[in-house]
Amino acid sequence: MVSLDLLANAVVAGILLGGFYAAVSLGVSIAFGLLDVVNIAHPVFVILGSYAVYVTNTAFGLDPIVAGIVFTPVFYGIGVVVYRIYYVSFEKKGQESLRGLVFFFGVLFIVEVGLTLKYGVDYRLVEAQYIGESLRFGPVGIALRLLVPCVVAVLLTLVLYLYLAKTFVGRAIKAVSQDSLALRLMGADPVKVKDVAFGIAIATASLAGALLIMIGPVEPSMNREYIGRVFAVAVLGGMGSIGGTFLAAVIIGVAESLTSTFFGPSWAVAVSFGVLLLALAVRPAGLFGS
């Protein structure tokens, strides 16, 4: 017989974990869903963000969330540079399909190897007063190392949603892959719009990296665990749908938590793909796809 207390804790932990998955996946939702750029290197920028936060936390005692926000402009600049190299080398020449994918794989490999050479394969972690603390509501325990990332992810999702829906640049980002000519007629340069969009996509990695290293220790090769998961979340939520991405992340987080609790953590790895295949069989466009 399933314990109701155990079930409740698994569901709550899954919701909180899903919030974190949303933060990691938002950048992919923008790049893949709105720009048609298959950036498989996105998770390695999350790990790079984790190490940036680790260095500042260790050296200066800076709070992980504050450090993640501080590095946001830096990662935005990195994103703009990476996209411009990708555009000039591949997209401008119409070679973005396969060669562009190889480009991002190369970026992933270079960053991962660079981090490994610098920091080794030892796990790194950060310190903060709330890490290790928890709240309890009856039989349900809520770890702050999961609650704080989930709250930050909700705020990040809300900010991105409002930016894309309410600003001219945001609406241009949503339109750039649909009708570049119409965008030019409105006085916007599609390439510069994509610069901004890809910069924002990578900038979210600094915050996601801060959340990741709060939840648990990190090491360079961890990015591989998230490549399939973030694309599963982006596709399940509906291509380019920010709200759909968050909902899909929560669904996958709860599914993984329930699987780990009742069937063992080794089965949780396949959950994201299983949920994705099931959803695509029922609704190929995703939860919020048109």
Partner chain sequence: MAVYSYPPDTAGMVLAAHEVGLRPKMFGGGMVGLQFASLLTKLGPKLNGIVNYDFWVPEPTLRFPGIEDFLQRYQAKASSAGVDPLGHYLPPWAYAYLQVLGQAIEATKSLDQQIVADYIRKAEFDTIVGKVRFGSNGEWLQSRVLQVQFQGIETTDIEQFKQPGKRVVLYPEKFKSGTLIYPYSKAKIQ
The other form holds:
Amino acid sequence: MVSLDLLANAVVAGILLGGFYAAVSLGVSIAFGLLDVVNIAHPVFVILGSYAVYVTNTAFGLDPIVAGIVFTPVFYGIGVVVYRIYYVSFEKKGQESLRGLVFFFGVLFIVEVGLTLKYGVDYRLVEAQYIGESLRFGPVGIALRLLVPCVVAVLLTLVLYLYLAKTFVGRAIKAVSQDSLALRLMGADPVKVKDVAFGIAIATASLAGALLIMIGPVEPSMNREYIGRVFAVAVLGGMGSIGGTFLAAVIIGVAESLTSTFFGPSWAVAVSFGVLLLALAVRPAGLFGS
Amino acid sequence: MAVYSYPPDTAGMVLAAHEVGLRPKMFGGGMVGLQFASLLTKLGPKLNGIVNYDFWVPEPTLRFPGIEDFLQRYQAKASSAGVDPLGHYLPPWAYAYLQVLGQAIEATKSLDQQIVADYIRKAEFDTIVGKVRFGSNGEWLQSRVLQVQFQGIETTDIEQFKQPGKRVVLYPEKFKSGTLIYPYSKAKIQ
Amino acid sequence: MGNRLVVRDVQAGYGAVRVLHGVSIEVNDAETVVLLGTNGNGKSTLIKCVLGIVRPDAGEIFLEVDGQRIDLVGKPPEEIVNLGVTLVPEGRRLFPKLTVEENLLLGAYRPGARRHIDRNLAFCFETFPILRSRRKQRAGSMSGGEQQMLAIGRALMAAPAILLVDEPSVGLAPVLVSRVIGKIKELKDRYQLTVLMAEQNFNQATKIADRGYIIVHGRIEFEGHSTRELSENELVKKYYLGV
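Target state, the form predicted together with its partner chain; input state, the form predicted alone:
Every chain and every other molecule in the complex is listed next, the one we just looked at coming first.
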């Protein structure tokens, strides 16, 4: 007999986990879903964000969330530079599909190995007052190191949603991969629009990195565990739908949490693709896609 | 409650134990990660009461000749090399392995693997982790995996982990340096 | 005063293939000028030259805004659009996955249009009531006629000084062609828009044109100063009226 307390705790933990997955996946949803840029290096930028937060937390005791926000302009800049290199070297020449993928593989390894050389393979953690504390609601306990990331992820989702829906550049970002010449006819330079969009995508990695290292220890090669998961979330969410990405992340979070609670954590890694395959069989455009 | 985990889950387990207010009689076992500075200096007081395996800790019972000098040299280079700044967990053993090999080669004056191996099986060696002797199955004659309890940790400062009394050896009997605080919750409060 | 578009001796093509052999046309303020020609004679290439999508090999293209000359050759499309030259492209080129409203708002992307966005949106909805009721619908899910209305509405959102319309009748049923042409005429009559329209449907185009040019094999073969002059021309009779 399944204990209701256990079930409730597993569902709550899954929702919180899902919120965090959304934060990690939103950047992919923008780059892959809206720009057609297969940035498999996104998770490694999340890890880079974790290390930026780790360094400032250890040196100055800066709160991880504050540190994550402080670094967003730097990550935005990194995103713009990476996209420019990608654009000039591949996209402009129409070689983005295969060589572009190889390019991002290269970026992944350079960042990962760079971090390993600088900080070693030790697991890194951050300190904050609320890490290790929890709230209790009857039988359900909510760890603050999971609740805070989920709340931050909800806010991040809202900000991105509003930005894409309500600003001129935001709408241009949504349009750019549908017809870039038509976008030029609206008076927008598609390359600049993609600069901004990719910059924003990478900027979210800084914040997601802060959330990652708040939840648990981080080491450079961990990014690979997230590659499959974030793409599963982005596709399930309907390629570029911000709200869809959040909901897809929560669905996968809950499914993983239930799986590891009742069938063991070894199965949890298979969940994201399992859910994705099931969903695509029913709705090929993703749960919230057009 | 016995936990066997790799570093990411170790940190998760320790944090979760505090989040859910876990109060078992004992807590710990085979958690990888509670031996290096990167986790010790982040978990700090949350470690109190945990009983976990380790290989070397700075307790008076484990101060063998040469270990101080070794750690001094290691720690001086550790920060610039980007490796564990304490170097308690694996480096002393790694150094001891090479001491064993070196002494065996010197004693046999040979590089023949068979001769060196036969010597290692029979002889006793003086290393920075104490006297080493192997049994017939190739393992140490007497197990040297320690069980230590985290006690009296008040901050996340790294220096405290270089002092005795923070990771008290409970087992093996020969190296015991303190007494178990039991149950877990009692050590946790201290 | 007002706006004027001048194309002078433009030669252009794709690689080794020359499409335009010295084309000159003018569009004056508040005029609707039609560029007539069947497929493959260079209408679209000329429009693309004006907007900077195709770079001419020779010749001048310039805008006169309140007496001031602005050269367009060498400028990228987005810069030309920012000067107030907007295009209703052939095949409409909407953003199919975005809503009708999002498409319209993107039309107002150029800084000069953002200030008047509320006024222009109200104007679009008044001119094309269907767009108001379909506001939240995805553009790709509308019928061809509705999409053409949206494409025109989107171009109007840019508050154009000069509106270029490339083949509005392509892919539309005849009854819809009449309606689209009717709407363009309505805009012209009410707001004195300056329009250059490339079209192969002679009967429809001459309904709204003040005057026009006939382009054949990349050359302007006839300049008609009125629709009457156009309809009486031998070329027109040969190509369009089947006489």
